[in-house]
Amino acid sequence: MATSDTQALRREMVDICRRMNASGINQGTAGNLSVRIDGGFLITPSSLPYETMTPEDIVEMDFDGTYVGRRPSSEWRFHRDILRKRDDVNVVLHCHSVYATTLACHYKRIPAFHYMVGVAGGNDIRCAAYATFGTQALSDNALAALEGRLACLLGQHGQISLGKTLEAALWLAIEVETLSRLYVQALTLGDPPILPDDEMERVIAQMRRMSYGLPPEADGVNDVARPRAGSAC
């Protein structure tokens, strides 16, 4: 039974799942979603269309693999392992978005062909080695690809995006798909130039500062970028 302290979170999870499909990054019953709670996590159930899913269908799991309610997603292992290892995130979102999966089918990482690759936390978005879905091997491969990153591709499978909140994880998953589409299109013209590591370090530093509500730091950037007197923050 859904407890009162998780009911709102369960409703938000259902909403995010439906928005995954509406945004085009997921189809049918593919993909899954989890969020950390005290002592464990909530995860979407196995083989249930998002259109018919209710908050009560969301499964509560402990980190020991036990659960209450419906059968959890077959991918519960990498959800558990990521949340257990990564205390910097609270949400794991997995989907089979078309362009990210296209790259994953060729085991192509996404290099720094565009500065927005930095939103995943590094100078590339790695692709994990293939393993059968739902297995511990897949979880181990995903953890390796996510080291120091907030997103990765899964070889011949799909993508994983992480976040502190459900909204943040959804935003990142959509951004990974957008970058994947841009990269696929760029490759039709040949291998695009790659931004150097030192530039990506500057980009990532800017992104981190701005995520804390601070202005960017670079030559000339802050010369005129100040709130107007009397304006709302």
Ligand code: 13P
Contents of the next structure:
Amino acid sequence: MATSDTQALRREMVDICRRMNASGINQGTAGNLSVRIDGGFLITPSSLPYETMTPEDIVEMDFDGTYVGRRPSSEWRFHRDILRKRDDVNVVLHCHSVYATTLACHYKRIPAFHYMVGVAGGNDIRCAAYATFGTQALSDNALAALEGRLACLLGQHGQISLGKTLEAALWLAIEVETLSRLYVQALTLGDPPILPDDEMERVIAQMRRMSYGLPPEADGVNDVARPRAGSAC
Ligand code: 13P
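Could you switch over to the form predicted together with the ligand, since the one displayed so far is the form predicted alone?
Complete assembly follows, chain above in first position.
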């Protein structure tokens, strides 16, 4: 795909990277972001501060690992493998958010201590086994932890959040960090009770029915509230 065709997407990626750091879920040159395009994906370059990153710095990669432009993120393998295997998502966001990484340093998964855990697609958010950053082993571990999920923690490393869109992936990463913070705080009072699997099934079905967490203009109905005739949307 020609660079000019991806210009708007490149600009949006730079914006999301800056918002990732401004939101407090990442700092410095940690973290990386990718988006699916025809025949491959766009990915952030390695070790370039987001404040100085321009749309032209974004790297274009094929699924065979060849690329055009700067040196791609050291984590291009897990970005490639997730985008290749998961056709339900188009965006992979990785960051070192403090509370999610705190749990990941203890290899703690996030159980259903709060119903919002369901936004990641199941009754927990798993923690992947450790492997050196940038390796195929880390990619394999991440894919296993993401089975049936939209997010996972990475042991002694950070978190990965997925989405259909850049906005959705950023929203989920912030949500995973908020849940991690709540869970760390809840643990200070003892082990919190965990919602049973059948309740989490109801929660996830309800989230799907209501397009929970998606912007209001997204498809989906709320089966209780209905727009009044003649209202704006
Ligand atoms: P890159 O700058 O190479 O993307 O690495 C950052 C990182 O978080 C590695 O896991």
